[in-house]
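Single chain ahead, by itself, as structure tokens, in the form predicted on its own.
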Amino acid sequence: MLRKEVNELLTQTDPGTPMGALFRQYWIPALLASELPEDDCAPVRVKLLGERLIAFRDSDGRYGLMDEFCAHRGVSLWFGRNEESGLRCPYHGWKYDVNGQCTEVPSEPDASGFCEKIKLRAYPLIKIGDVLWTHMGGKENRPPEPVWEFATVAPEQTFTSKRWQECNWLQAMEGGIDSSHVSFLHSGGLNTDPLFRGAKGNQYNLADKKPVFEVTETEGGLFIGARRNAEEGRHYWRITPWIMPSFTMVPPRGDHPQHGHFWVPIDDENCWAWSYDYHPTRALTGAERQAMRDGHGIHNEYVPGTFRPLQNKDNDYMMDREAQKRGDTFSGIKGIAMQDASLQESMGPICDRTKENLVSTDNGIIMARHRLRKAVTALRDKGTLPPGRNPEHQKVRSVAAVLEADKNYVEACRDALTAAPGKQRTSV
């Protein structure tokens, strides 16, 4: 269990807090590039650590992330008309460039210099992969753009969703580096879902529901080994990394795409749930991203126009209890990624992490709470940068492997872990 103060201090990351402060000196997923299409599209309202912002792409094709509210009045810039390089507030005509800076104020003579004098709080917004990345902290300490593999194959490798998850960041991300719950959560889709089924790692997964785990930390996170035995005395082992401060990478099934999450705060009581799918040697098939489309996997299907899920709290995310009662899925929720969504709301909002009863199988989240704990009271106290801001550190990979008994999960599979162009995993 956490006391009061150390869960307030992990969870909430609000503008002015330590925990915003530290996801601030990272690059973060804000939008899927597919949500500003072209040039001069509609702006999106986008919501990150508690700031509400707009996002839209110029006539240039640069993107802008700055401050939802025109200065002048505080209306929504989400009204405003995207033209002429700049975004243009349709109550009194003042526009903005993507740098947060006006550009015009049509009712002050040119002379005056008074639109040199207005700008909006903005944030730099790059696209790598199929997602636009910003980063919301100071400009002097801003790390290097992201390398993360699924974000660097070739387009027609990679597949990236996100969902609106109503849940605080924490709860949803300790749910992604949790090994032991797949055995019974996720125990139906195993076998049926096409992203999972046919893996030999999966005999391993349902046979043995007591993983023991391993966790070593790395300079940038952990990583945390599942291990279950398999034949001839062998283990099977699944290796999670976890990279500071949310990026989790789950490990592959077979010649399945491999996938993983980042997991983002919108608010305390909010967070963006990215989800890629990947494979590092070959493209995906049509298949199998019809599948990620049709909500399989990790991904899931949404209320239309919007990225909240279709089966969500308020039609108790579409339970079906003869479903549960037959085993065609373990909690009668269909789908692995709103298994887990479900039962991390339940939580509430915020986790009362003062009423926990952790056992052995939660090692991975207890020294995940803990290396956050360390570099966030860092930051805040001596100013020191945090771990995973690295390149080096993004290059990594999950690995399921069987291994002979005596063999150190790391030191056996080390190569494995890294990632490099064109290398071939290592997967069961």
The other form holds:
Amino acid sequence: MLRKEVNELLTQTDPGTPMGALFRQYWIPALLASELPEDDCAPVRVKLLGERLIAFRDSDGRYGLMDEFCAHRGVSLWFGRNEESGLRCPYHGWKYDVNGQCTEVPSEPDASGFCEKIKLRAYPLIKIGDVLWTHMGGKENRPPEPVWEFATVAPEQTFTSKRWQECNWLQAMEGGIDSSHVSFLHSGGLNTDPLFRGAKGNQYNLADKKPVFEVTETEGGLFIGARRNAEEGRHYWRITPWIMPSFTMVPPRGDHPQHGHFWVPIDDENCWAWSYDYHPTRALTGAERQAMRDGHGIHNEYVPGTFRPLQNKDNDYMMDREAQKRGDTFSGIKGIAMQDASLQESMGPICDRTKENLVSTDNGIIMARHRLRKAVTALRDKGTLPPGRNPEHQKVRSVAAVLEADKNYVEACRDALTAAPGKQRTSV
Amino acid sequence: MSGSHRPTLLSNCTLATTAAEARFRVEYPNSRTRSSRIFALDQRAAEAMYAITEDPWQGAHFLTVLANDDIEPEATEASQLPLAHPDGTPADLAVEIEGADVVVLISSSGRNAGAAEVVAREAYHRSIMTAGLALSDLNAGEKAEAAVNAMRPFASVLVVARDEEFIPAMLNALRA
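For comparison with the form predicted on its own, provide the form predicted together with its partner chain.
Everything in the complex follows now, all chains and molecules, and the chain you saw is the first one.
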């Protein structure tokens, strides 16, 4: 349960809000690099943290992300002409560079210098991995560039997708650290999904539906350990890192690629669910990559030409009651991603947490909210920069391991929980 | 999608999750008051707990374990465990734990592991969920490890928190 004012504190991210200020302290995913595939390609409308923006790639390959609307008469620059190192408004020809600086106002004398007085708010946009990242905060507190392993391995080792989720970012993100739902909601997929099946760890998951949870604070966020019974008194551990403000990584299964999410607010009632899949030591196979494109694992199918899932609330997520009765799926919804999204969107655009009844196994969620709240208030009241900006905080891996019963999971797996180039991972 | 799929009317799905529709959710208390028992296992845990006992809790009982490390769990009945209320008056575990919904053990040092086992055992016999909260910080080192190890065998959920502010955050979240 959260009081109304705390729920509002954590869920509102528009400019001027405390949580909005927190998100503006990080590099966050803004677009897939494939959305701006070539120089002078079509600009893309982007809405992030309640701000309407336009992204483009100029004639010199530079990326720009700036206010969507021309400073002259407020026309959307989505209609603009991307040409000769700038984005030109089609209404009266005003032109802007990737920094938002107006470079031409055709109606004014060239020598007047008028255009120098016009500048759209702009944010840096950098390509790391498959993702274009932006930092929407002040230049004075710009963090080091992100070093997440999924974005820094070789291109053939990683795959990233994104989907529009029609609810607040926090309830979506909380699904990523709510390890106890996996044994129920996703149980149908462990033995059938091509990106999960065959792993020995699946059998532990399916055999022990009452895991014991241990939640451990770290510098950058949390480790959430879920412990299940294994052979000879040992324990099967699945360890999920959560790094502030909204990064999670699901523990791996066998030699399958490992995956996770970023949740990024679009506005208070919509967010982007970013889903990555990568293997730290080998290239993804053609079959794996195709399975991801086909919507398996944590990915999804789309309404053609959009990032809206094919299963969405307009079609009740293609609910299949017969599959639910047969046990093919626990909820009747196909696919991990949409099983989560359907339920999280059903909570309403912003979950009313004054009505919820959390239990002890929800302590991962409780701790994440606590960390966020502390960081938000420390930033607002004292200007303290939040955890998760430090590259060392981002060098994490999820782990699946069988440990002796007396082992502390964090200590036993400390090295395995740290990402390093080419290092073998720990998976079951 | 199976052939038996029957699309639902748009008015039954799309609109159901809008902010406008959220206004029509039924307003009522959907849970009864929980009965929570919070046990401080050592001095720092007790001080952290005492700092919040005056908050407006919903029936939570705060108790301090007065035992020392010599407690033999196998030889200690519930009513023999030295316990105290925040005002210092003695408390009886057998009475306190009856009817509880959740037990929370708080430790910062690993002391009184035997007492923790007695509490957890009594909770287990009554099918009461036991959660462990280990207070740690950057310099806690072996103490934190000891606190974790002391509670691990008994807790269905274990949290290692770096600050004492998590205690009220957790208890509020659990409607204690």
